[in-house]
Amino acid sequence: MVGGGILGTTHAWQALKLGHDVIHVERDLLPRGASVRNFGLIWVSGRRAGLELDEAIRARLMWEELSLEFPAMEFNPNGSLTLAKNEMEVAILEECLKKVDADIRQWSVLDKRETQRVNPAVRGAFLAALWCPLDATVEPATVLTSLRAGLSKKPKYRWRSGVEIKSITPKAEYVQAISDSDEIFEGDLLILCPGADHQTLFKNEFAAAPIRQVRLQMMSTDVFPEKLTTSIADGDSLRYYPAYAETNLATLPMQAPIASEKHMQLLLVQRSDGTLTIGDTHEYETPFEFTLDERPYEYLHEVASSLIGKTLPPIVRRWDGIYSQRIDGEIVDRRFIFPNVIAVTGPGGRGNSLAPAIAEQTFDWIQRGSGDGI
């Protein structure tokens, strides 16, 4: 297994469950990919219907199984709210309770009353909530080196940090893994899972493949004094996740400039600190600004204090990401390099959310031993 980060992990755990030996080797001493830089979300309620929803409902049940067999994982199934602001947004949510899967996505429309009572800590300037129960998180500072401090546990699990490997060749029975040091290791079948890395190994592959790079800004508050008991949504999110494409989205009002500009939504997280993650922007065009634009900071900031009711705590951390994401909509990339060489990447935002089950659908595709693509 090569690749430290989700994917790579919960392919590593499924591998495990298979009652495979797993080496698992990562290039990074500690986790710094988007694994970590990103809202620890298990996000049911804004996926695609169909196979994307019924991935996402399995992920998040594999999620509760991870945190049963690796309790110092912290996992909290706590919900979410997506807050309208205006009545257009309000019929949005009804809109979205018509749908033929909203009693699978355990979707209702909540006032602002009954909102109070799922998270009290929300008194800010909205009208209405969907709560979707089924959201979850983890946390991404600690998420990695807890199921790894599981799996490490294991007999038949090896983990190796500050590993870069430079090639892989396969031979006739079994493929080989070389490092930069000019170490070896040897399987019956490599997984790599790269990340936003399309360039270090099979370039051309991956040059070749429907997959994009897509950069987001987050940032993180000092301690938030209350309890907020859910995740929080703004209407923003509605414009951005396919779970709500067949509405009337065309009714909403125009987004603030910089919102639109930067392909903003507000999503906010109180981390088990007590401090909250904010975010996010979307930038598609490489290569990418190497600074931090203060503006998206500053924006949604303001956009989370009006929900919340009340001026959040100042920002004490900013960040930028880079996931890979499939541009045609399909859940992930996941191809044969060559026979026994797997590459797995491209699951866009719904990484760490789907990562369980993107791993067991690897497993049961290799066995089908299907073709390039999904």
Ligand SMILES: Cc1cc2nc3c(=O)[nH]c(=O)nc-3n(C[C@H](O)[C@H](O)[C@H](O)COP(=O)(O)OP(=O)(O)OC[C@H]3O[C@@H](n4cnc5c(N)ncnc54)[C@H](O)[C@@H]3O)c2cc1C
The other form holds:
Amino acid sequence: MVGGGILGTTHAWQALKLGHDVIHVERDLLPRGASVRNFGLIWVSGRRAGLELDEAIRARLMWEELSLEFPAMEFNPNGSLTLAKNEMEVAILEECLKKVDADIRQWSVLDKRETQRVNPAVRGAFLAALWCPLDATVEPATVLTSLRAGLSKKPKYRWRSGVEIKSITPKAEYVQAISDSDEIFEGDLLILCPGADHQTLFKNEFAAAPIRQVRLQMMSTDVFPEKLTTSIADGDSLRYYPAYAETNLATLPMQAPIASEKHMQLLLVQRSDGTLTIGDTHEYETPFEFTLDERPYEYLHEVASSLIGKTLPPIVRRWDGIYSQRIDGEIVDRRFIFPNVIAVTGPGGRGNSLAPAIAEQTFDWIQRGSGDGI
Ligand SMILES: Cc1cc2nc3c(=O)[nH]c(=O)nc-3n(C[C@H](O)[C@H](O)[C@H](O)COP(=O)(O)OP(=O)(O)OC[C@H]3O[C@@H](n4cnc5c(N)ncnc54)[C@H](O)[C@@H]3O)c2cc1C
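Could you drop in the structure for the form predicted in complex with the ligand? We only have the form predicted on its own so far.
Below: every chain and molecule of the assembly, starting with the one above.
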């Protein structure tokens, strides 16, 4: 298994469940990719109807299974509130309830008083909320470490960090991977989960694949003195998530210029230490900016403060992250590079939510011997 992010780790978990011996290799001493830079959201509410929603619900169950198997992992089934601040956004929420899969998502629309019963700390300028109790969170700073600590207790699992795989060569009956320090690893099957690194290995294959990189800006505030019992999204997320695509989005008022320029929505998660993780922006054109733009931070801090109803603590950390995303709406890019080498990447902004189910599907897919890149 190459790649110590959430996809590599959940693939390692699945491989062990199926009885395989696993060597799990990661370039960094501790993973530094999208899986530790994200919100930690396990987000069912916004998923596209059909297969993606089915996979999200399956993954949500599997996250719960993971939390039982690895109790050190912080799994918070806190649900989410998407807050509507004007009548047009409320109308979209109402329209959502008429969708055939509204019950599967466990959606309901709450007025302000009902919303505050679910999350008493939300007292700001909003009219109603879409409540999705299925949404959950994990802690990005610790989730991989706690999963690996659990996996490491299994005799068939070996973790090697600080090892970059530089070449992968299929042999007649096995596959060989060679590291940057010429260490040789051999096995029956290699699964590569490189995240947004489309360059180091199989550059040409990734260049031809229907995937792209997307860069996001994120921030964390200082400790918020109250408990936020749910995750929070704002009405801009209605424009962003495919679940809302067939509603009357054209009736929504114009986004704020900075939100529109930076393809923004507000997502907010309170971490277990009380700080608030807030984002995000989306940048699609490469080469990406290497600087962090301050304007989205000011805007998001203001929007979040207004929805919560008091000025949030100051921003104390800012970072960006890059994910790999399928550009045609498919859930993931899964391809045989060789008969015994499979690359899995491209889940976009849903990789954390779906990772356990994506890993499960990979092994089903291998059994079926598929090879058409999805
Ligand atoms: C800012 C941000 C917020 C997000 N929020 C959410 C969210 O809340 N919910 C959600 O569902 N999704 C979210 N996502 C998406 C999600 O984080 C990603 O889809 C997911 O983490 C991808 O996991 P991964 O394992 O494929 O990649 P990564 O986490 O990037 O891991 C890939 C790993 O492979 C290693 N690697 C690569 N090449 C080699 C090599 N040759 N040798 C050894 N190691 C190698 C890298 O060092 C890296 O550690 C977010 C993404 C970002 C950037």
